[in-house]
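Starting off, we have a lone chain in the form predicted on its own, written out as structure tokens.
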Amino acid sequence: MTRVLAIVNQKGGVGKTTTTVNVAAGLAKADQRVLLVDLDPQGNATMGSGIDKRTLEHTVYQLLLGLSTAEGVRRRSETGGYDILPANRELAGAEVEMVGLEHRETRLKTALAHVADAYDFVLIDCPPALNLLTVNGLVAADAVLIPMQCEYYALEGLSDLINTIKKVRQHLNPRLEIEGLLRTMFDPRNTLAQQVSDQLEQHFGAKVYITIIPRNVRLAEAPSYGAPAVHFDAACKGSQAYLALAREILHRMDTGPEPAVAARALAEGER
């Protein structure tokens, strides 16, 4: 069964992006069926997947609008093994086009129920702002992957995006639920990232990943060169990191969190 994951943090630079691109690679090197979905204007993960948004004609802003299907914009990442609905700058106006639309929440997920059962995995990349587009992608999605640093800011911005995550599950998604929370760019030797990587852990239990993404210049020269991290120089440490981290969605998968744990990191998540 096909399993829909948005990575989603409406604060930029925490690694959103690097997360979705070698998630999808590393899954993809798990013999996945992944397809990736950009939905960032900025199109860094099409670029960071060894395509290049410039010469693109049919795109996720197509798809929304309903101008294509998802088999029309659908490219492969020769470097990342998967597949990708890539996007450009024209999918910033696809939110202003979009308003007046039946159904506006849910064009995502009805251009993808054509094409979902051919995959494993769904990474939907979603833009730094909790936007129609990102409300798209809760939408179609089963469960949210929140990549974030750990630092005081972070914490306030979770905060606002849980609050997001619960109205989306009361009003549009039901089946909405957080998959997990991702510590990125950590640095252990700072004291303030260790005590709010302590912090996630009292809160959500197991709901934070027990891998945790170092900064590794590695994971930022690899867009440069259109290939995810973990094909572009596997053996870095940040690569390995991102390769344990698809090897431990994949155990979630067969096992889930510890049960008690996990209801009591929500509760706690959602007041």
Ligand code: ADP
Contents of the next structure:
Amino acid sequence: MTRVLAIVNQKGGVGKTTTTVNVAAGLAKADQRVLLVDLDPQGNATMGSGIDKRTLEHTVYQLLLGLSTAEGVRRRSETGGYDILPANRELAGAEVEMVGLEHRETRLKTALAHVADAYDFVLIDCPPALNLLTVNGLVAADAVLIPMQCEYYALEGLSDLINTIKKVRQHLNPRLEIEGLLRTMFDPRNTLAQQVSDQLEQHFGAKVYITIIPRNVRLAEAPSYGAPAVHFDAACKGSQAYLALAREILHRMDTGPEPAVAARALAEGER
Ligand code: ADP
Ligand code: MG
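Based on the form predicted on its own presented above, generate the structure block for the form predicted together with the ligand.
What follows is the whole complex; the chain from before opens it.
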């Protein structure tokens, strides 16, 4: 069965795109068939997958407006080992143009329906806003992966996001779950980061991934080479963390998040 994950946080710069691209490549390395959907007009996931966003004729924009099919938009990321529905700034127009259309919240879900079966995972990189594009991502998804930096305002933003998820669950997509919260760009020497991290664990328990993504400059350098870091430099700490996260996601699919003890043992064995 296909698992569709939306990578969501309305804050910019928290590591959504880095997470989407590296988890996609990490799952592909584990022989999973992966489709990445770039739902952000910035097109960073597209560029980070080695596809030049400036030369695209068909993107997620055409897909959402019904001007092209998923097959017509789909490209192969050779550097990532996955397929991608790419995006560029044109997609910002879809946000406006969709408002007047029917079924505006379910357009992505409908467009993905007949290609999703060909994949084990569909990962949707959402824009930094709780807008109509993000709602399309949430409606198409089975579950939400929330990357967050452990800083003071992170928790405040989280409650807005969780309210949006609840509303989407009530009105548009009753099966939407929280897959997990991911601590990104983590610096263990930062006391506040430690405190926020502890609060997250207290509040969300087993929903918090055991894997923590450290701050690592190699992760930030990889996009300029058009390749996910897990391929560009598989040995660096950041890549190792994303590979561990991909394994943790696979493990959760088998067992659910509850047997946290077993998963913790597994993750610690990998360190
Ligand atoms: P978002 O998609 O949420 O806006 P990005 O994934 O684009 O966030 O990350 C924001 C910036 O931080 C990018 O320049 C990215 O390369 C960098 N970055 C992301 N994760 C890390 C990390 N773990 N360590 C260092 N830099 C990171
Ligand atoms: Mg992004």
